[in-house]
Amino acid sequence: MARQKSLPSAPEASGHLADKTLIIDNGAHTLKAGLATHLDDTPPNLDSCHIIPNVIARSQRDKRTYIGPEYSDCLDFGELAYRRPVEKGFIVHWEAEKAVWERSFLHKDDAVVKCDPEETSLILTEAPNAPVALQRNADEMVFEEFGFAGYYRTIAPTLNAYAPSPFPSTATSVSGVPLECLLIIDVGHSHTTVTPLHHGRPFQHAIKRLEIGGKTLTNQMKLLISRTFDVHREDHIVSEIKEDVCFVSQDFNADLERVWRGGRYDPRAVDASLLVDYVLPDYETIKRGYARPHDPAVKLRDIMLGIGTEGGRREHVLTIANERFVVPELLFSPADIGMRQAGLAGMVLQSIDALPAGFRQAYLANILVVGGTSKLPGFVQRLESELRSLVDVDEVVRVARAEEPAKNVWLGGAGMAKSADLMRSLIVTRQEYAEHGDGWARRVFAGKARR
């Protein structure tokens, strides 16, 4: 929790907009932050859109911390302990979370984005259905901590309303006005969220989530690949694996034979075609493992001694095979490994099937996936396919992924702060917070409580 102080001096009168607002996607891995302001009609721009990882990161070798954006500056990501301030999508420890927004925007030498708190507004995103006790702390860092002029406090979904759609029939949007009906598939690192929009509001009661983002992709890549190569402390390299080489399959069973290894009485043989070779980092010679076409004639052995590589040079190689498919089918089918939970087609029809009978059309022609892990080869194609194969014929389905989708929840916030009317009827200010205290900005924030 926050430690106890009193407000930053000479606050801003009620009603005041600040001329930037920092809008802060606050992921559990990455935090995807940027200014805007209301002062010009520039349309928002995806390259003033940084990317900054939200972890304080110990190395065992060069015994540096790491904090924030300088975690990109780290030479050896082997064997690193990781402090993550986001827990299943809600900020829990603040501490580290104050540590790294000092370092990525209040450093004074080379801050990401730089800002001055009492000069701006913020738009900070939160999980659905967050505790609290956990949004109580969230509103006391921003004005008692950090001191912002201005602050709305809203679940990341909501924002994606105010992003440019990606589907081409749909007519472009004022700047400030939300599309009117959009179903939000969130596949993050700590989970997956499913959230139907209308007009930016969200209906609570058909918000659904999947307990598998991607996090648990890479722990269960790094239990299969242990089996013959440990790599248990190996977060870095192991999600670098996943990136590369991961696909999601349109059929899993065809493809899970193609990769059959036959006994000794089975005349089958492996698809070399769906096998590639992972050559993994060494941080001296090999900075980044990279992937490259399986050649069943080449000896791993030799490879690791030296032989037959250029210039002599050792490399390690994994041979990796059907975890390319299996990991990112728990998305799809979570009873893999024993969660109780629909895969993802049927946590969407479970969402919609909360809604009115009359809204679903109109969300099933209207689904938006977006998070990083969405960017995963055939991930659209699969769940367009699965949920056509559980809706009637003559039902449209549509789904469209956005065209940065780690970066268009920060995208929609911006097109939101472009809007000044908006913003002064969202923003809570200091004076406000000061006067009426942080339950009465929670009630703001949810809609509950008029200004």
Second form
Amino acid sequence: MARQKSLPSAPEASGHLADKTLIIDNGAHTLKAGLATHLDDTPPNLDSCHIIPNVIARSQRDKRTYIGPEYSDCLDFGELAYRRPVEKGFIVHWEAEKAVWERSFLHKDDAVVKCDPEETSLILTEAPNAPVALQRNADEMVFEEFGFAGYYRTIAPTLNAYAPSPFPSTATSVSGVPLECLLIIDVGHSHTTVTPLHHGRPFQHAIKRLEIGGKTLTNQMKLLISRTFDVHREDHIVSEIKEDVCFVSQDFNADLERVWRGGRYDPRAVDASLLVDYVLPDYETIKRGYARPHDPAVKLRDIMLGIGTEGGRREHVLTIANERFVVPELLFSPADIGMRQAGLAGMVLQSIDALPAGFRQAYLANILVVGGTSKLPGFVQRLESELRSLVDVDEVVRVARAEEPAKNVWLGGAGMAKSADLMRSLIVTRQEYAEHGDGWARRVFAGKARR
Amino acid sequence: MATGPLRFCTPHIDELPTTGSRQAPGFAWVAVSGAQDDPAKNWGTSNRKRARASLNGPTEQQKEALSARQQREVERKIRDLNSDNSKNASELAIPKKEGGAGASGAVRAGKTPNTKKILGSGKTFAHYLDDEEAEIARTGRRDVDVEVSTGVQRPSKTPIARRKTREDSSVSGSPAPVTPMAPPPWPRTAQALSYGEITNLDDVDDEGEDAVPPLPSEAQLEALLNAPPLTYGQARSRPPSSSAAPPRRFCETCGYWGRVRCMKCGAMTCSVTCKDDHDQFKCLKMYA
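Having seen the form predicted alone, can you show the form predicted together with its partner chain?
Full assembly next; the chain just shown is listed first.
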């Protein structure tokens, strides 16, 4: 006999699909959230997807705590203390996550996406290979604490199959119909996962994970910049530096040679086109750091003291040379920091090798890259060339990045929400949850129990 | 029974990346270095003659100690890299909402007992992983539905005629079939066989262009797609094949390739200028 769930308020009649659907792509760095509805046929609009920082930050300087969307109101990002509810891609600290969700969706005046949970269905994403206890926690929080009318939990890569395909030769998909073969590389904040999908369903045994993500790259960047100037506590600023200045080198050895100063007896001319001067923000005059090409004529000391610069303005300038491409190189060779895992190209091949041989060509030709860290310039090109060098010459390799890598999962979820039939077959309503319990709900989400 | 002196030979233990309380990879590359440069080889003596005289190189025990120490170092570094820098995160109290002062107590704590427990728990991801590992070690992959805290399981009082079989009762159900966690053995051998037959017939004429490997059948495909998800530890990507290049080392000061190793602390630098900088400011001899 299933355990009777006690819900705080009476659930409505089953079978009723809520009009609006809230889709939350719950990431470690940001939430991507927005409403979609199956009542009209307009294709999902990327503008209705809001990116909300998934963090609670406390500033020592203003003595203020910023929750979720308030983070962008912060005027001084120096030395912020962070608390992230999502660890390694899974929602672990629900107290903090509840605060962020409430601030974003339920705040009476200032919600980013205003919605009433009792009349909204929720599509929530999680990272693959979650511990079962965390899945149960999520299900219980959604139904019992927030009281959503319906709910569907899935792993994030599967939603990409419902988003429009970036490959030019593929026919446009009807909403609600997943793409047939896709290999998703999700380069996220905590880690990078490779997921092969078949009609929107993942091959579970072929999902691979690399423990390097945007967070690792930011921390490595902090280490390298701290050789000249200590930035260990400046998470936001270094993250901005990484986004502004880093790129993926197509020929690592050559680029490293170009920026080497040479030995004592063997000095070399540094190729200044690769160097960058980054002006750090001081949150009084300069609100946001920016990069400019290196100017060897100006001495850094003079800039810092304000001598000789126009208007006598003092700037704190860092010169960034090989960190620009050494840091993203970690994704392709994690052994540089001693991590015993294959790089991105090797991991993709491990995943494809785990599939039946007949699918190999199909998946090599349909590789989709999503995730915030994939916005690094040169990423797709480098991945494609590495993959090509590892497979036979007559196998086609096509790698594409989604147009909006951060929002693509949300776009897929919105595409899914447009189709009422699909939603009806997937969503678990509150009524059903109350009757059958969370174990049954979990089996439905895993596709094991038919409704 | 051994009659000679007992020699404890540690077998080469390759620690696979499980998720114990450490979440770092389970090994470190042991850098291959020249005989003279490695300071750890002469235990406490700075005598190069001794190092040279030990003709076999470092003894096994020394190699053990070296690799264990390096392993810990590398694991610590990787853990730091993957951390959130939330040393003071627990001090970050979540401020109460401004509105709803009266109900804020109840709202904060959670509306039902389950949610109260979830909101109040201070578990981190490492705890959940360890719990899951323990659960798997005890039984096959199961749901956390079964109450672990109820102590002794009482013998069933339902009459035998009324007892439902285990598969029907939803309490013991799990999303995954209770089979070992190996991926379903999709008939790789069958595939290979049929592929092999085709190529054997054609191997005189075309190499592989006609012999397209067949797609798996519907049943095999369904079996693959319905397979249970792997656990967190199983999904980590494997290490590269052992024929891959040894790890690349970079200069500590400037970031170019590391070419010389500091004899005292083992760090690599690229040139004399960088090495001077290292000796002056960064070498561990200053603290050791």
